[in-house]
Every structure is written in structure tokens, then in C-alpha cells.
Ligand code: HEC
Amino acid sequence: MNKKSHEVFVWPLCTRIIHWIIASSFFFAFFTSFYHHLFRWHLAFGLIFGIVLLFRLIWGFVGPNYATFKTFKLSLRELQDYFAQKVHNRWRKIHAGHNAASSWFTLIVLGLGSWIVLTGLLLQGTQEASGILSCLNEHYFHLSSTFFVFHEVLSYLLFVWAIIHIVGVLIEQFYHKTQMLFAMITGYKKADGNDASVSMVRHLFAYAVIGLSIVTLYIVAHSSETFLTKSRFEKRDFKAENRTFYEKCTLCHKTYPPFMLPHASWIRLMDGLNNHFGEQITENNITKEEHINIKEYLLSQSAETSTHKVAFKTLDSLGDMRPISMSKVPYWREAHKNIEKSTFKSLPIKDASNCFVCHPDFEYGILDNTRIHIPR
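Will you show this chain by itself, using the form predicted alone?
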């Protein structure tokens, strides 16, 4: 190996790649979480984060020197001495492997990260009704709000720790001049010790995980549907469910899934057909018998009867409100707040009520976040 004096080869290439995959997958998953239309990317990076965390956990037991947990400095005295030396000795000699701070940070990432991934999978299963835990939606969808709180709080907590870690590395790089930033790029640290070596079996294991991460990104972000994204909700044939509802309503517009609005909203809408969004619907359009038929169907399929995310999110956000337009629902407004208002006026959307453009198969009751497509 070509190296300068007083340098030790600590991080093999596979270890460095895994490190950057851990960091980048978390940050990309964190930032894409703020945009509903990027949910597929959020899911992809979250799954990759879980894969490489599992690898790092196993690597802590079977990996090369400097990567294993047995080499970590985890006593509180060692942690105290580490920070004392940082303050009192700018030009101190650094440890070849994990110092006390990075040892603890690695455990924090593994601990918090594992819970973030677990709550994310539970949230995907209960709230989105998709993925490997989609079976939980039917009976445990009401727990999704709890999973969301844990998932969000833990993610912000890990984000803060990641910023602290970055600041610490920058201090080492520019104040202590230890070249710590470049250590995870070149693999070498300015320290004394024996060079790390990785066996062929370990190399194959590490690069298999790297390859799996790339494949996961591709199939989740670009494939239409896989076992990682498949929803438990199938397309609904509203015509077969209620021919009157389908035939009368589609005379003017495509069918809106009944579970989008609560019981009271459908009552308001059906009892106010004399002014139906500016149009007067009379008995010449819908007979009394048809009116009763449609109203009973809508009430039997309202938000209160559904485990769809949009149903319980809508109910949670309404309070005493009972709007007859989905775009008036607080949850709808929150979900679409990052979309420019001009987008709703542009072709081919034209209006905020035209959900069918951005949500493929919306008229069949499909509102899967992984399928959102906003035309540009």
C-alpha cells in the first residue's frame, strides 16, 4: 500500500462505501419525507438504510480490526478523557480505530436507526397499507398515528446527532488538523497501528450488501409494484358495487371514492343537490328512489368505515368541520402545501379538485403514495 509515514490503513473500500451509504440513505430518506410525491424515494432510501444498518451490526462482530465492537472505547472514563484531550491538547495523537466519541455515535446510529426503520415499516404497513407488513392495516391502522410520532421524533433525534457528528469531524479536520474528514475517503488515518485487512469472504459479503442496496433503490424507485411496495387495496369496481351511483355521478365527472369524506359530509352533499357546486340537480336528473339509493351507498362506504390512510387522516383533521369538497379538508391542504398553486391551474390539472391527473386509478379508489405523479 502506498502511504505516508505515521499513517495506518483503517477503513477498506467496502467499509467506506457502506459508511457513505448509511449517511446518504438516512439524509435522503429524511429530506424526501417532507414531500408526498417523493414517498417512493423516501421508502427506497429508508429500506436501504435498514439493509446497511443490519450489515453494520453483523460487521461489528465479524468485520476486520477497527470495525468490530470489541475494539470500541465505551467506558465513560474514556469518553471523558477523549473530550478533555480535545480541549487541552490541540495536537494530540489520535487513535487508529474508533475513538470514544465515534464508538458511542456508532451505537447511537445503530440503535436509533434500527427503531426508525422498524417504526417506518410498521407505519408503511398500518398507514399506507403496503409493503411486507400491509396485513397490519386491517386491524391496526388506528395505531399508525402512534407509529408516526415515534418515527418522526426518532428521525429528528438521529438527524441532530448526525449534525453533531459532522461538526465534530470538521473540528478534527480544521482545528486539530488530523485529516479526519479524508480518512473515510482515502481509508488512511494519521495514527500509529497495524493496517486493517479484509478477507475475500468479508469482501464478498460487503459488496453483496452494496449490490443489494443498489438493486433495492432501482426496484422500489422505478418499478411499478413489488412486494416491498404492493398495497393490500385492490382496484374497486364502483359500477359493480352500485350501478346507480356510478352511472348518475359519471354523467358529469369521474367517481370520487366514497371513503374520502365522512358520514356527515355525504349527508350535506346529498341533501343539497339543489346547489351542487353551482349546479341544480333535480328529480329530472336523479329520482327520489335513485337519490335514496346513492345516499345509502355513500353513507355505508364513508370515511368512518375505511382503513384507507386518507380516510382516517381526514377524520383526524376535521374536528367539527364537515366539508363537501375534499380540497377544503385540513389534511388535504397539509398534504398539498408544498405544491405551487400555479400547478393546480396548469394543464392538464386545471383545478385542485382534479385528483385523477396526479393519482393514477384514483377513480378506482387507488391513492397509493408510491404512485403519485405530478405533471410538469
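Same protein, different form: I have the form predicted alone, so give me the form predicted in complex with the named molecule.
The text that comes after this line covers the one chain and nothing more.
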């Protein structure tokens, strides 16, 4: 080690790696949240962020000297002194451990971060009906929009908070010239204090967490389903559920799952079969009994009876409207607003109603937003 006399070894390699996992998992989760096709990566980074935050929380109690919460400087006085010194004395000496600002910074990251991860898991469970809390979808799906607001607002707050941290480090680096930027890379801080030492057991614990993060990235981002991503909804066999519906309604297109439209839409659609999107479906095609049978089945399975995301989001967005086509549903329009009109008209798709090409297994009632793809 090329230790200089005025330097202290503050951060062992495992701590530095975990610091960078905390930072990068948050930023990756933040940016992947804007892209639907990166949803799996969003989940993976969010889970990793949760794992390393939990580690940091435990480390705060059992970690080595400079990491523990009991060394944190949390009084208002210490915070005021810290900023007063920063302003008045450019060449002040710094202490090796956490200063008042970084103590508060760390606690707020832990607080905000834990809530972001928790609301994320709740959102995945209630809204997507997948992951470790997927069982919550059945009874608490209506809370998903509340979880979403918390998840989003807290994430933006933490993003701003992280930027403030970066600006603070840059000020240390370029104005106070304390080489702070490199401290989290080399482990050495230009400061007063004793070198940190980390026991074998703590090393093992830290490296186990790093290993767990890598494994999580692999199993979540990888396409096969595990308990971390599995949906509570299985493929449905509509033929077994209602043979007449299946046989009569899949002559011209694949099965539209009954839960995608509300009760009143199915009544409108079934009562208007003589002009069904330009097709005339008469008693010769569907007899009176078959008509009653299909209608009853559709009404018993409509959006009102379902906890699928597409069902409750469609209902929420519709107000008094009762369209018979998804492309008239405001939620559907919002979800597809970035797709060019010409894409829907392109050869393999032909029409916006052809959900099945971009949403594989939709005809089995599956709308898995980790598998959306636009054929080219």
C-alpha cells in the first residue's frame, strides 16, 4: 500500500464495492423505469438496491468503526459547525469518519431508499400481480395507484438528493482539494484518524451480499420466471372455460380476454353483432342460445370481476365511456402513445386490434409487460 503520512485508510474494498452498487443500482433502476422494455432490468436493479440498503443498515450496527451509526454526527450544532467551517476555512482539516453532512446524507438515503424499495415491491405485487408480494393483487389492487405515487415521488427526491451528494463531493475535490473523489476508489482519505480494520467475519458478510447482488441480477434479468418475477396469473384455457365462446369468437381473430372490457361494453358488443367492425354476424353464425351463452359468460368475466392491471386501469380511465374496442380506451391510448400510427399498419401487425403480435399469449389472458415486443 502506498500510504502517505496524512492519509487514513477508511474504506476497505468490500465497502467501496457496496457503495458503488448502492449508487449504480439506484441510478440504473431510475433510468430503466422510463422504458417499458427494460422493466425486468428495473426490477433487478431495484431488488439489488434493496439488498445493499439492508446490508448498509445492518453494517451501521455491526460494521467497522467508521461505518457505524454511533459514530455519526447528528446534532444540529455539528451540522451548523460543519457548514460554517466549510465556508470560512477552505483548507480545514477533515476527520476520517462521517462528518455531520454525510451522516445525515447516509441516514436519509437509507430512509428514502427503504421506502422506495418497499413501495416498489408493493406496486409490483398489487399492480403487476407478480413477485414476492403477488398475493396482494387479489385484495389490494386498488391501492396500486397510491403505491405508485409514493414510489415515484420518493424516487425523484432520492435522485435530487444523490445529485446534491455528487455536487458536495465535487466541491470537496476541486475547491477544498481533499481528493474526496478518489477516496471511494482507493479507500484512502486525506484526513486525521486511525486506519479502519475489518474482521474476517465482516469481510465474509460483505462479500456474501455482493455475491447475492450478482446472483439477483442474473436470475431477474434472465428471462425464465422465478419467485421474484412470477405472475399470479396462469395461462387461461378459454376453450375449456366456454367452448361456444371459444369456437364462435375465434373464427376471425384470436380470443380477446373477457376481462379487458367492462360489463356495459360487452352488452353493446354482443347486441351489435349485426355490425361487428364491418362484419355481419347473424343467427346463421351464432344461434340465439349460443348468443345468450356467450353474453352471460362475457358478463361474468368482465373487467369489473378482474384484478388484472389492464382491467382495473381500463375501468379507472373510462369514466362513463363504454367503447367496444380497446383502442378507444384512454388508458390504452396513453400506453401506446409513443408508437407510430404506421407501426400499427405495418405488415405483421395490420391493425391496433391485433394485440397478440406485440403481446404474446394475450389470447390466453396473459399481459406480461416484461415480454412486450414490436415485430419488425
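None of the values given here were measured: they were computed from a predicted structure. Numbering follows the first chain given and starts at 1. Here the rigid core means the biggest group of C-alpha atoms that line up within 1.5 Å when the two forms are laid on top of each other.
Trainee: Determine, after fitting the two forms on their core, whether K295 shows a C-alpha shift of 2 Å or more between the two forms.
Mentor: Indeed, K295 is displaced by 2 Å or more.
Trainee: Tell me, please, whether between the two forms the C-alpha of I286 is shifted by 2 Å or more, with the rigid core used for superposition.
Mentor: After core superposition, the displacement of the I286 C-alpha between the two forms reaches the 2 Å mark, so yes.
Trainee: Classify E304 as shifted (yes) or not shifted (no) between the two forms, where shifted means its C-alpha moves by 2 Å or more with the rigid core superposed.
Mentor: True for E304: a C-alpha shift of 2 Å or more.
Trainee: After superposing on the rigid core, how many Å does the CA of T244 move between the two forms?
Mentor: Its C-alpha shift, to one decimal, is 3.6 Å.
Trainee: Once you lay the two forms on top of each other by their rigid core, how far has the C-alpha of I267 moved between the two forms, in Å?
Mentor: After core superposition, the C-alpha of I267 moves 4.7 Å between the two forms.
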